[in-house]
Amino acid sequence: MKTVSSITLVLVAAALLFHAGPAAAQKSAECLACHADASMQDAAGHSISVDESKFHSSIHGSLECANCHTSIKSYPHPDKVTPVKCDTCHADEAAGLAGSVHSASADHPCTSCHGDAHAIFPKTDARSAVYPLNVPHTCGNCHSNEGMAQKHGLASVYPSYIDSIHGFALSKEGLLVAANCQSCHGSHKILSKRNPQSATYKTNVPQTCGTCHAGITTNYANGVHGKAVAAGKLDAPVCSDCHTAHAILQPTESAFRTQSTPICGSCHKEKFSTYRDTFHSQLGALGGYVETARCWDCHGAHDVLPASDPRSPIAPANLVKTCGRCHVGANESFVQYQPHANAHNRKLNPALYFIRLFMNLLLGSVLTFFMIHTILWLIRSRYDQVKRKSAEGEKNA
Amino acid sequence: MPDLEQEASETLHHGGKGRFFMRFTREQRALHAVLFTTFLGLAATGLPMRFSQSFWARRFASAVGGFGAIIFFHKLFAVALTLAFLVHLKAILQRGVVNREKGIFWGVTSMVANWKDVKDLVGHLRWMVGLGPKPQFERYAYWEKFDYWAVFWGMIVIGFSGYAMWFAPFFARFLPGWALNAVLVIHSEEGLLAILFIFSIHFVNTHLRPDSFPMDMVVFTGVESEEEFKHKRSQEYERLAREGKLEARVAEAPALWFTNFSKVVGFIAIFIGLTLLVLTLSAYFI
C-alpha cells in the first residue's frame, strides 16, 4: 500500500500543479455540501451525490472533487460538466484500451469495469470490481445470456467459464490464481483472437495457457501438435482446441473423456472412424463406463508422438505397459491387437478382411435363403388353410 | 425313446379334445426356456454395444446403468447359457455314447441330417410353388434341425469369441494377435445373424405361420393333440403305429394354467424379439 500512496502523492501534487488555478480549485468539501445529499440527481435522472467516506476510503480518496472534474472551477458550476477524463492520469491504459476490442469507448468507459468513479479500490481488495474473484461477475454483466454478448454476436462465455474447472476453482474455492478472464485475455489491451497480437491468437495460446500451466506446455511443445504449431500448421491443434476455451472441464472428469474422442476425431476422421469400430469404442459410447480407452490414453495427450518414437507410448516396445494400464495380463501377443484395424482394407488387414467377408456372406445368404422359403411357405399354406376352410364350410378365417 | 416311454402317463386323459401325445421331455423344455430367456437378454444387452451409436442404444444404456451394467447381464446370460450348453451336451453324449441309446446321432428319430432332409427341403420348395406334394415329415423336420444345428454351431462360435474378448490377455496367450480383432467381427456378425434368424425366421417358420399361429405350444407343454401330431409329422405317426409305440406316447392334456402361463410367457418373448429386430432394422436405416 505504500507504492500506492506514493504514486497517489506524486498524482495529486501533478494535478495540483498543472490544473490548480490562480482562482483556486473548489475544495471537496464545499463539493460535497451538496453533493453528499444521497437522492441527488441530475436533470436525466442519474444519480449525482457522492458516498463520502466510500470516497475517502478508496483508491482516489485523498484527491479532491476537481482533481478529476477539472471543468468545475467555482460554485455555481453550469448544468452540464464535461466528463472526467481518466487518461489524464492513466495514460497507459488508455492508449491499451484505445486499440482493444473495446475501444468503442463510448459503450465502455472505465467504470464499466472498475464501478462507481467514487468507490474505485485497487485490484488486490476484495471490494474491487477487478479483484480476481470478482472479475469474471465484471465482464459476465455483458458477457453472458442475457447482456451485451448477443448484442455484439459473441458468444455467451460467462455460463460456460463459471462452471469450468477455473470457474469453479474461482467461484467455489475462491482461488486467488484460478484463471479468470483477464488472466488469458489481459485487461485493457484486450484483442481479437483473429489479431495475431493477441494473447488468444492460436499461436499464443500455448504460451498464454503456459503462464500458469508451464509444465504441460513444455509437454505440448514437444509433441507433434505443438511442434506442428510452431511450424506454422494452425491446423493442429492448441490448447483451446481440445480443452475449449471456456467451458474447460477436468480432464479426468467422465463428462470430458466421453466429449474427448471426437475431438480428436473432428481432424483424425480415419482414425475415429476405425476406433468407432472396436470394443473400446462401443463401450465407451454407452456412458457409465468412463475408464474405457479413449485417444489420450493410449497416444498421450499433450506430448503426442507418433509410434516411430521410441518415446512415444504407442512405440511397439512400450504396447505391452500401455495396454498393461487396463489390461492386466496384457502379453506380446495381446499387444498385436490392432486398436485402428480396418475390417474392410484388404491391404492392411486381409485376416480380417476375409474373415469379415466370409462372415457377411453366412449372413446374407442364410438369412436370403430362409426368407424366400418362409415366404413361399406362409404364402401356400394359407393358400391351403383357406381353401381347407372353405371345402368344410367355414368362414373364411 | 424310452425316456419319452418313461413319461407317458398311464392314466389317459379322454377329454372332449381327443387324446394328446408327448413330444418334449421336461429336460427338453427346461433347455428350451433357458434357451430363449439367455437369448433375449443377450440379444438385449449386446444389441447396444453392436450399435452403440444409435439413439436407442444409449437411451436403454443408461436406463439400466450404463455400459457396466449392460457387460455385467450379457456375462451373466452367457454364463448361464453356457452352462446350459454344457448340460445339454453331457445328456447327449450320455444318451448316446455312455447309454448307447439308439437314434441319437442315426436315423428317423436323429438331429444329424440325412438324404431325406435334402428330399424333404427340395419337395418342400416344389410344394410351395405347386410343383409337387406337400412331403410328410418324420420326427424332426429339416428347418428343425437346421434351427438346432445354427443355434448349436451359433453357441461354440459366439461362445468362443465372446470368451476370447472376455479373457483377452489369456486367450492371447496361444492365438495370434489378429485374432483378437477377429473375435470381435466374428461375435457381432454371427450374434447379429443368429438375431435376424431367431427373431424373423424362427419366429415365423415355429409359431407364427398358419398351421401353429399364433404360437406352437408344444415346446411349452410338451405334449400335442393327435390331430396336430398327424397333420404336421405323419410319418412319424405312422411309424409309431406300426410299431406299436404309439400308445406309449399318450400323454395328458395340459393343464389350463399351465397352457395360459406359458401363452404368456411366449407372448412376451415373442414381443421383446420382435422389438428387438425392428431397433436392429431400425439402427440400419435410420
The other form holds:
Amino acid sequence: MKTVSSITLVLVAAALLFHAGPAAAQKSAECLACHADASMQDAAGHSISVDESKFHSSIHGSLECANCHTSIKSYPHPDKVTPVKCDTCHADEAAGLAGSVHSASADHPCTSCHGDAHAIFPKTDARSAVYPLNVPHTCGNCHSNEGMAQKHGLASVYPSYIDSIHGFALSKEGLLVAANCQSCHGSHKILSKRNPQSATYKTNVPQTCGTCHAGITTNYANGVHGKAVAAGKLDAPVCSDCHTAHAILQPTESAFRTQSTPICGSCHKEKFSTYRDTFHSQLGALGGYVETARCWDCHGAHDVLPASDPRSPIAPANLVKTCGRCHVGANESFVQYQPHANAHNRKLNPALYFIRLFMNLLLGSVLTFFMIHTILWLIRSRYDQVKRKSAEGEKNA
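What does the same protein look like in the form predicted alone, given that the last one was the form predicted together with its partner chain?
Nothing else is written out below except the one chain.
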C-alpha cells in the first residue's frame, strides 16, 4: 500500500512520463494516473483514491482536478493541500449554509450531505445522496444518531419520519412527490424553527405544508384556527400541532382517531371535560369503537367555523344533516341534545345541574343507608353469636 512518500515519487514519475511542465498538474488524466489506485492512502491512513468511472459520470466530471484543488500548481505537490472551497462556484448555496443551523463547517462539510466529493451526482440522479428517495437516509446519518442529537440538543427524528405517512409513501411506495426532509426544511438555508424566517416557524407552517396540501391549507386559512394564527395568536394550532412534525399518521388510522380528541382537548380543556361525560366519549374509551364521534366529525377538521357561521356543520340549521351522517333518521328533536352540556355549571345548565345534584344525593343516601344497615346487621349477628354460645355453655354445664 502506498504512503505519502511513495506518492510523491509516483507523481514525479508521472510528470516525467507525460513530459509536462507545471501546467500539466491541471489535467485530470495525469492526477488519475496515481489517484485511480484504490489502495492509495495518505500518511494518516485516509483513502485518497478516486474512482475514475464515477468521477467522469459525476456532475463535476467535466472539470479538471485543478479547478477545485487550486493550491496544486505543479508536481510533486505537497503532502497537505489546501481544502477545496466549494463556494468558489456555489456562492449562493454557501451563503445560505453560512446563516443556517448547519453553519459549523467542521461538523457539516458539503460532503456530509452530498457524499463522496469525487462522485457527486445531480439531485435528479438516483445515485445522488440528495435524490428524493435518499434524502431521509442522508439526513438520518446525523438525525438518528443519539450522540449527534445530544451534542446539538436535537431529537432523533428519522425513526419517527420513516414510519409516518410521508416516510411510508417515499420509502415503500417510491412516490417522489411525498414530502422528505428537504421539502419542509429546505436544503442549504435551514433555519431553526424559532427563527421567524424559517419554513418551520409556527406562522409559516401552514404555507410550508400548503406547497403540497394546497386545498387543505385554503380551508384551514378560512377557519377559526387559521384566522387566529394570521392575526398573530401563536397559541392557536397549526398543522404540526395536530398532526405532529415527523410522526404524521394517516387520519383514517385508528391510532390517529383515538388520539385526536385529546389533541383538541389540550387547548379546549373545558369542552374536552364535558365531552368525556358523553356517550360518544365513553363508547370510544372502551377501545373497540374507533368510529364513535370525535371532535372533527362534528366541527370539521381544517375549516373549523363557529356555530354562528351558517357554513359551520354545527350551525343550528345544519345540525340535522351533521348528526344524520351517523344517526340515520335524526330530526329536530334529536339535535336538541347538548354534547357539551356542563352538569357542574348551574348558570349555563340549571336543569342538568339540579338533576345531577339530586342523583348524587340519592346515591349518597342509598349508600349511607346500606352502610349503616350493614354495620348494624354485623353487630346484631355478632351479638346473636355470643348469646348462642353462652346459652350452649350453660346447657353443657
